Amino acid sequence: MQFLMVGAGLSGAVIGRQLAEHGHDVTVVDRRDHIGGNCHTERDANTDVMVHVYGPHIFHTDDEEVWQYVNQYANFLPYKNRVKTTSRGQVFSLPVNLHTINQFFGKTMRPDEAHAFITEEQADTSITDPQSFEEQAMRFVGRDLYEAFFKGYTIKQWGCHPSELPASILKRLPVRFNYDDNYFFHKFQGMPENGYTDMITGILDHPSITVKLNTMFDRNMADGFDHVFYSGPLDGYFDYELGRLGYRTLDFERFIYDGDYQGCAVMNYGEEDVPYTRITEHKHFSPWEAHERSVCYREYSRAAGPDDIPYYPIRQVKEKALLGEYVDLAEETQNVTFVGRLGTYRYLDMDVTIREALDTARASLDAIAADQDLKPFFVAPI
């Protein structure tokens, strides 16, 4: 069969490779001049630093099959994400851990003492069923830690007060009563030695795969193929005829520094009067390399406009209602499957994106073998 992959990011590359290995012809198109989507990495010509062009991507997973899959195409080296945050004139470790708690309150508590202090003295125990981000934070860590580390950052990141956001967002941010400052807790964590673009190049390197860059997708292109796997914006496929789904986007203020700018890869800024959310220093994402100079990004978050790169789906009540209407449209569409972060309007980590791509490819191959139609969605967006 002849398949068209719209988007040369992880979803299109992984699905395309699986189909190609089973004898099908695959064409991959992307509007950009490079593969890799928002995972794209490249060497900076001035410093030789490997730069995460669209912001840092750190690979972490408990999915052993996915870990083995990416290691087929790249040499992953150990990397632990240790985030710092500047607040009230001091630098603290995130996620909130025993060192953060002791430093913030000027104490030397043991784990059990800190646990009792936070849960009994700081946490707002009157909140029994947190409904908002703010209530969840108050219930977890209390007002002082919430206002120092979460409130201002969240207002800048999402453009609204934490009381307007669902509690589920904060479930990604653990509190630890030990000195473990590893941001993630997954079994497998690392970075590809030569960057993500090199890895995705390897995935797409198959004689039955053709890649066309600087190519804008048009629905008429589907006429030359048996089926389309579409990883672009779901609303964009339908030319936004029902309206635009809401996203947050990021602006990067890139600068070069002679030396080591901040001594870590990620420094958050939790106070609302600092306009950026964080500064990332990209040479620290490759700690096995040595560079005298440094490439840094100041990150600013704002509402995405029509010409912006969509990063984070908002998925509030209004957006979910519009999403439902687009899903109904998609369910009536023939010979196209919507995949990935944009195609299903969901925030996805890289490992989940790859897992869903592998599962989608396998389910598609099974449907082909059974002479059945391929589904519009193999993972429900709602």
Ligand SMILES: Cc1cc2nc3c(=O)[nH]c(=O)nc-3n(C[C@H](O)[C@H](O)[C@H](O)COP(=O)(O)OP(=O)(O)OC[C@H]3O[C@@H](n4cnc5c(N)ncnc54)[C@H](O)[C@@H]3O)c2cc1C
Contents of the next structure:
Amino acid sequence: MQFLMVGAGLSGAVIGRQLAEHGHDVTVVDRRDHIGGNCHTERDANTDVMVHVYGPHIFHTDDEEVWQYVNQYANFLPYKNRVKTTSRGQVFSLPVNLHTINQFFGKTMRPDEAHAFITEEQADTSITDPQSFEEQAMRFVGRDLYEAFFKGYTIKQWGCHPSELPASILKRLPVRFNYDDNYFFHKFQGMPENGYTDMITGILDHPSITVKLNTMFDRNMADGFDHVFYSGPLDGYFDYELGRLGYRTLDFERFIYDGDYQGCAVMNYGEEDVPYTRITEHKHFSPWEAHERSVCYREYSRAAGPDDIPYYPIRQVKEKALLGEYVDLAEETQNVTFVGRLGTYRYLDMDVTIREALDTARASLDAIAADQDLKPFFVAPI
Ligand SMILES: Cc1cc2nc3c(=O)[nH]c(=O)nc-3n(C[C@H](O)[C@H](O)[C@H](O)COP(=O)(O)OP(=O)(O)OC[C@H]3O[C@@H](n4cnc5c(N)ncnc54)[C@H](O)[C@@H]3O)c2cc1C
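Okay, that's the form predicted on its own, but what's the structure of the form predicted in complex with this ligand?
Below is the entire complex, every chain and molecule, led by the chain shown above.
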């Protein structure tokens, strides 16, 4: 069969590769001048540092099959994400851990003492049924830690007060009562030695795959193909006819520094009056390389306009209602499957994106073998 993949990010690349391996012809188009989607990495011309062009990407997963899959296409080197934050004129360790708590309160508590201190003296136990992010944070960690580490960052990141965000964002106690400052819990973590774009180049490197860059999809392009896998924005497929799904976008202010600017890859800025959310110093993502000069991104978050890159889906009540209407339209569409973070309007980590892409390809191949139509969604967006 002839397949058209819209988007040369992880979703389009992984599904396309699986179909090509089973004898199908695959054309991949992307509106950008590079492959890799938002995981795209490239060497900075000034410093030679490998830059995560659309923001910092750290690979982490518990999924063994996904870990084996990415290791086929890249040499992953050990990398632990250790994030710091400035707040009230000091630098603290994130996620909030025993070091953060002892430093913040000027104490030398052991784990059980710190646990009792936070849950009995700090947490607001008068909140029995937290409804908002703010109430949930106050319930778990109390006002002091909430205001220093969660409030300002959240307001900047989401453009609204934490009292307007759902409690579900903070699912469990967001603190650790030991000195573990590894940002992620997952069993497998690492960074591809030559960047993510190199890895995705390997995935797309198959004789039955043709890649066309600088190519904007329009629906007429589907003629001549048996089926389309579309990883662009769901509302964009329908020319935004019902309105736009809300996204947050990011602005990166790039600067060069001679030497080591901040001593770590990611420094958050928790206070509301600092206009940016964090600074990323890219050379620290490749600790096995040596660079005198450094390239950094100051990161600002704001509501996405029509011409901005959509980064984080907002998925509040209003957006979910509109999403439901677009899903209804999509369900009536023939010969198109909507995939990936934009096609299903969800935040997806890379490992989840790959897992879903592998499953979608598998289910599609099964459907083809059984002479059945391919579904508009293999993963429900709502
Ligand atoms: C700031 C940020 C940080 C992140 N950090 C991490 C992290 O640390 N770890 C992690 O696991 N994940 C992280 N992610 C998630 C990661 O970026 C996604 O999992 C991944 O990019 C999803 O791949 P995708 O192919 O579904 O989408 P994308 O990467 O967005 O690819 C979609 C592609 O489709 C193209 N396209 C869209 N519309 C059209 C059209 N009409 N015509 C042609 N082409 C089109 C786009 O140009 C794009 O290249 C982060 C995401 C963001 C936003």
